[in-house]
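Consider the single chain below, provided in structure tokens and representing the form predicted alone.
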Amino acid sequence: MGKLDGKVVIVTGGAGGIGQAICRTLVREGAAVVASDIDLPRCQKLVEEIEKSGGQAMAIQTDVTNKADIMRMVDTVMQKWGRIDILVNNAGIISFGPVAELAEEEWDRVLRINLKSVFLCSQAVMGAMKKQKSGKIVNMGSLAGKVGGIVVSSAYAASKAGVMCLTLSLAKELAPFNINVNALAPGPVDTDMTRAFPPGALDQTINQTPLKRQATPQDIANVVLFLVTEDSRHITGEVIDVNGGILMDI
């Protein structure tokens, strides 16, 4: 028996490194997982892998900045499984550069994908969760949202600060419906996003980290798993640091 038997999960950004790790981890605990991403082929490959191992999964191409697209995703999931128990708002992009050189279009793009998507996706699933009188929402914040842009741009840092503040608002609003809303604030994670750091920046960050390593996608997925099971039933409105202790040294 898995901790998530009978649960239906939507993971946005399901094609990326962290998203795939989350999908695999929740499936192992019995959940039916929807891998949602703009990159449909990578999601389909993941779903094939999950189904071969005996799990339940579905790939849905979704532009998480487009409300109509999101509603189609939610309708598809409800038609297939009749419920939505967990939403992991993991979709996001990274951005670099000083404020003085940041184009308005880049600011808007980062805020749409990283922050607006969390608002739209959460809004889209909360009706089903309210009817069920249960649900879990986990949002992906960032260390940068707490300390500002160091390696990353101000747009990225601001978007993640917004995600974490939105988490608190959602947690307060949805608590009467037995819906838990929490966020993670990872530091660097071994993904394509972190590999895009400017030369030397990642090594410098790791050296500054008390544990002297960056997180793996599985490290993040393990904390997500905790937050979406009944093990965390009395936790809501929290932002959990998953950064190897680097926040202590900043």
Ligand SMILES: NC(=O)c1ccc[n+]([C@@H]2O[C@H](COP(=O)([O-])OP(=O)(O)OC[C@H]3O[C@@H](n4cnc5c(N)ncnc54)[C@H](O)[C@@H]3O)[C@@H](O)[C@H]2O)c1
Contents of the next structure:
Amino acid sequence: MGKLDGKVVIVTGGAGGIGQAICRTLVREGAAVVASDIDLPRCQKLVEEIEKSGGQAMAIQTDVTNKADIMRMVDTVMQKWGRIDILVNNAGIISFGPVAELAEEEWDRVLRINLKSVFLCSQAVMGAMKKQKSGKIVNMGSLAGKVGGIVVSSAYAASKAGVMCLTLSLAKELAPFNINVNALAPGPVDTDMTRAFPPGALDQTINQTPLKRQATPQDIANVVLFLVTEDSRHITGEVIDVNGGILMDI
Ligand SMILES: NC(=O)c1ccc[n+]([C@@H]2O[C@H](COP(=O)([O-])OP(=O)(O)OC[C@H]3O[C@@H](n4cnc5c(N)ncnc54)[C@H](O)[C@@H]3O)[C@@H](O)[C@H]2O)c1
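Mind giving me the form predicted together with the ligand, seeing as the form predicted alone was just shown?
What follows is the whole complex; the chain from before opens it.
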């Protein structure tokens, strides 16, 4: 018996480093998982792997900035499985550079992909969750959204601060329907995102971290798992730091 038997999950950015770890972890607990990403081939590869190991999964190509795409994704899931229990708003992009050099288009792009997507996807699934009188939404914030961008751009940091604040608004609005909404604020995680950091920046951050390492995608997926099971049924509107203790040193 898994903790998520019978549950249907959508993971946005499901083809990415953290997204894949979340999909695999929730499938292991019995969930049927939709790996949704702009990158369809990587989602399909993941779904093949999950199905081979006996799990239930589906790949859907979705651009999380496109409302029509998101509605299509929700319709497809409802047609196939008839319910949506869990949404993990995980899709995101990184950006670098000081405010003085940040192009307006870059600001808009980062805010659209990282923040507006959380509004659009949450809005799209909440009807189904309200009808079921249960649901879990988990949003991917960031340490940068708490302390401001140092390595990463102001647009990235502001988008993640927005995600964490939107988490609180959603948590208040959806609590009467037995829907929990929480966020994670990870420090650096070993994915393509931190591999794109400017030379030296990652080592410097790890050095500043009391636990002297970056997170693995599995470290993040483990916390997501906690937040989507009944083990955390009385937690809502929380932002959980997963950062090796670095906030103590900033
Ligand atoms: N890696 C880190 O250090 C770190 C730290 C804190 C927070 N995060 C957050 O975790 C989340 C996952 O990041 P990751 O590290 O796995 O990075 P990643 O680059 O491996 O994965 C991000 C995924 O999002 C997808 N994506 C990008 N734009 C999209 C769009 N418009 N529509 C749909 N999908 C889109 C990408 O195709 C990719 O598969 C992001 O929100 C990121 O900001 C990451």
